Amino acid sequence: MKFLSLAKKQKVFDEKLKTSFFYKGKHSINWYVLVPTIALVVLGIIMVYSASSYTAEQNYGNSMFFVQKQIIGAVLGLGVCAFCYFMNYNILIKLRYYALAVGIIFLCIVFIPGIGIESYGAKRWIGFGFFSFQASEIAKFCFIIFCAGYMAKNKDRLGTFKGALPVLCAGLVMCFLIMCEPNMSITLCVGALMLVMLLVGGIKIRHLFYLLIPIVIAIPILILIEPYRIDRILAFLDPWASPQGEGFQLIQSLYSLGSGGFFGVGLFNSRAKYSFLPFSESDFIFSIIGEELGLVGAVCVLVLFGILIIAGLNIAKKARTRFGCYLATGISAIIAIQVILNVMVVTGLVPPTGLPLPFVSAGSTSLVVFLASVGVLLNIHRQNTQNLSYMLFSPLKAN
């Protein structure tokens, strides 16, 4: 029996990866990704219950209303995470244009009467009977798949402005549709993600500079055309000028964080959750964490995110394929961007805007999609660790 050389086996092995839907290599778990993720999900369930029990009882007659949804999202998300771990992520490169189309279609569907759901003046959800989901949460990751796939297939063209144009156009279309919902926070996330992906893909600095000029010009225009955004900017500059108006939420967030001190007032003992801090279970859940667990607890949460993000970037660095590198980078980047923006909002470093804290804030769509992305990260790591040592025990025959 004639056996292939080690290099030849590697080539055959890599070719099989491109066609098999499920990857059958050895199991390898990156605990620096999995442990922080599980810890954040469990913490999220606990904190969602703590932050929402009072308002859920008042508004829905069920103190478990939000936490039940969070648990369902966690269970479903972990199932999707497991599927993405066993799936061969290389298949996604073939679906890059379909992913982009799905993301854009979802963002358009929210404007269809009867399907798009409006809440607090924004159309961000798609509903089918008892089932609903937030389109922009899915669109973000569709954009990552498209960018990673396109850049992997066109690595030599990204140094030119023309080569980077498809990523730029896709990002701007998504930003425009999300802005029309309106959803300024997710728009900023997608815009920042687009810049990160272009930079990682190899866009020249001067092209990036040309791109930033219209973005810098557009931001104040977008603020001026919507009066409520101007009010938020003024409230950010001086929240105590309108303590019962636009500045109310930021003031209550700062009170909540400040009252926690170093070690917090104790789990489930928050005072801000008693209708003082709006959206305490979602966009401002970090304020409740700071109040109940104190500075020590808040820093521990940020450390968990830091470990997860650094591990994701390390996976990207060691990826077997260029597509895997870009995919892991995009996933790590969107987690980092959302964490940074969310913390900056609740601490008053940027104007208030609604943005969930990944894995922690109430919201099943966000939780499921982020857990799915963690499954992809673990998948990339699993293939990164597969060398040909195990194949020596089951050698491939030469054709």
Contents of the next structure:
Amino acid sequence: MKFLSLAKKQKVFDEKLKTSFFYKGKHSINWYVLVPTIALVVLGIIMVYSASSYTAEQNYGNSMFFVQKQIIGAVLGLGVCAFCYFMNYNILIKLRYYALAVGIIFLCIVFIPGIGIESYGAKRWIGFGFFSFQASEIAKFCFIIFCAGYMAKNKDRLGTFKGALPVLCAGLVMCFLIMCEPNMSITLCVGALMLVMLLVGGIKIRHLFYLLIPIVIAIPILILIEPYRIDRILAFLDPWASPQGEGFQLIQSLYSLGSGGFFGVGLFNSRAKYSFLPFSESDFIFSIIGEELGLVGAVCVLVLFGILIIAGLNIAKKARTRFGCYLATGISAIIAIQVILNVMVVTGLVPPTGLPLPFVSAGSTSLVVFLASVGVLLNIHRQNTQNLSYMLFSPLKAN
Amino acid sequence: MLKNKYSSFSLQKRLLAIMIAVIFLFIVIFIKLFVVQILQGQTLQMRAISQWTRDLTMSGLRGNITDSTGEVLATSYTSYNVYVRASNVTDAEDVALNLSEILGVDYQTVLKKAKDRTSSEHLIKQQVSYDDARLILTKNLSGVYLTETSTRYYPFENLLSNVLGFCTVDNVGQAGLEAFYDSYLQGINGSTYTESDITGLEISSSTTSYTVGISGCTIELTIDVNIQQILQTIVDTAYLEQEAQGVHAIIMDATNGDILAMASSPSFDLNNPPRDDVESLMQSSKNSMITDIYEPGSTFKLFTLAAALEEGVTSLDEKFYDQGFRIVDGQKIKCWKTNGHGSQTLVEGVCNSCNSVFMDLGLRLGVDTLYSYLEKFGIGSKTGVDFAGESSGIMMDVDSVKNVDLARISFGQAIAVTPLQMLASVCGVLTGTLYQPRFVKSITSANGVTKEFSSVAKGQTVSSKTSEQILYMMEQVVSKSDGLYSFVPGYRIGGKTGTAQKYENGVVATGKYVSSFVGCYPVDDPKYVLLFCVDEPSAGQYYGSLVAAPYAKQIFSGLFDYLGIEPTNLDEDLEKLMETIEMPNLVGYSLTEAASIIKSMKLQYEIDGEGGYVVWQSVAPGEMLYENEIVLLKL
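Please move on to the form predicted in complex with the partner chain, as the form predicted on its own is already shown.
Next comes the full complex, and the chain you just saw is listed first.
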């Protein structure tokens, strides 16, 4: 009798879960996610201040130019994060096709003159008056929602090539659009994200290898299309060959990191930030961290990211629904991919490519979206930990 | 637990694989970070610092050059280079106006530079004086920068221009002693290191560090600026009066090889060398008394004489007969006096500078003996003076010297020496010891450590007896013959004149001579030895006794004045000068008649042209002449 009533309760609960906008369950916060996130955001604000105050003063006459934006982004982002924590992530599954459409539309809008903003030879931003954001920052999360939703709904079809095709198509379209901006690094991120999603979605390992073959072929072709990429790669192999040209940025980054040593030159004491290291407040902020806080500081930052990513993947592991599992994996994966790629660029492990460090690099779009995704992660965790007895009987619950 | 039936891996395993991949990549990153930050950290930091700091040179001033009395001949003072950094210029017109006014540079040029942002800095003017630099600073022009540099200054301007040499605008020795002793004179530059941003802009929190520049060493020369000034004045006078190509003179201390003075005319202002004209700059850069050679002529006879006396092939009172020439191996070699000096002792032969006597001596010695003496005297090899570009002179190869050549070499033809070499060798013969000539006495570093250089004796030349005999004859030359042109009453000077034809491209250049005089004082123990050369005198006369000796007299007078040497036996000497002879009229007389009149009046004569009768005489009738003074007669 008790069983029946529990089953009833569960059914009622499930129905509510599908439809209610806010999740009404108990509060439970995954501190392994929240604490590193907050720490990284705070560190980000401090480091953005340190890295940008000089150049901001020089270029905008306001040393707080980037920090102000970053603080606004952090406040807004934490708001959105809280909102995502309180809402019910399950409703996102219904929005999967909308999400895909929004992502692709955003990526197309970039090319519309007047709305798309061109800078440094690339069309990456969408601008509405005072407000502008990077389309791909939003598009990649749209892609996660779509993939997670589609794979959860079609959980049995991923084993076939046909079943995996929609994910593949969505991913490739996005990759193509981002590449047209052009933005090689985000393209790589979305590509890698797609592979992770397919892997976790249950694609056959054999199929995964088939997928890797065209990618391996595509890389040299992509390089040949844009000759500047060859220079970038050569510069990566031997940055000292062209210290004033292509190798410049990497050399400056290495100078900065190398000067840090074990304990760094001290907070705010970076020298590379005096306009030597381009994008020191955004794509290359990790160099400034390494310089000011040393190897110790740099490793701490990476450990924070590591805790966050592992915690995210753990949430995925314990997810009560497939959608939640896929969503948490996607969010953890995009954080991991961007962190790894960014730090590899900064340390000269891969050719230089512009990619922000999540939570830390200056850029409010990125900050808001990542914080929102952390909110979703926390939301999934919160739902995982509901001490409902039905879980004992029926842990395999799709949707 | 979620499961996927199509997969060989469970979802859990797939998530685990992702985790492991993430951890693996993180470890790779940790390793790379360790390599960059710790293993390569030092190297990267070194490179980084050199990029992150802007270093401004604080020039260590170039060392001074002083004479032996401590008088500064060359010094350096701090000056400033003015730059414009276009990116920091707010008002280009104002900058251009002020700078062109203060520095006297072209307004348009400055304006262009002040607006040109293609290069970070533009040099406006180098070596700007302190006062001008201050003036610029008070104008407070944005975008205008000053850097410290130094300017070389030569207080005596033209004096020693061929000896001291000069520097480039960057203060690197370019010629003369400045070049030879450049490594000692160079200061070690210090720097200020200022932390700056990529454009070179100083950052506000910057700490500036310094390394102090060290001044170069002070070099003390053997030159005495007082003697130098005496010499230069007279050299310049001779240059003008003789309308010469050049006049060169050196005074050397025979007891140690110190060069006391070395002057040339024309000279140039060292503070303003002709930098824009490469050819004249090259000309100014060299010291022809060291780098160029000339045929010495009769002054060279001293060496033949020394060798002959030392070998004992002649004695002072041996009689020689000169009919005006010698025939050597069937070739007729003339004495300068075409009708001959007649019978004469060796001493008279030296006084007459009779070529025939020296041909005899040379032929008696033979090539090998004469050459071995010349080698001892330093002829044919570099003196080793501390100066760049020294020439060793030209000497015929010993194996190819025929008797004809030997005869010519004996009186100073068919051989070439540098003036300095000539003088050093004369000193060697007169003192018995050959010294290496030198300019530098000591070098003192900025922290007061002094290195004294001792003079270098290169070897013995002849016995003191031979030296004494030569000195005796040189005194006879000055006090008894050559019309007393170089005779300074009350002082015992020895001397020998020389006149040599110049060669151009291997051929005798008609009408071009080098007239020279070597003299020494005191004649009983020579210390001051002078060589005076007039290159291509063109004011009418060319005999060394007429063109060079009178200036030597002035130089010695000045020298005695400066040294405070009192005359001895002045009255006797003055009496000698009182014994004047009234010049008779010789125009219209036949050559033989004129010759006998002149001889009877204890005068000497020279003949110019062919013919039986005198048509012109160089000294007007009734003029007073000294004993043995030379009169030129035209036939």
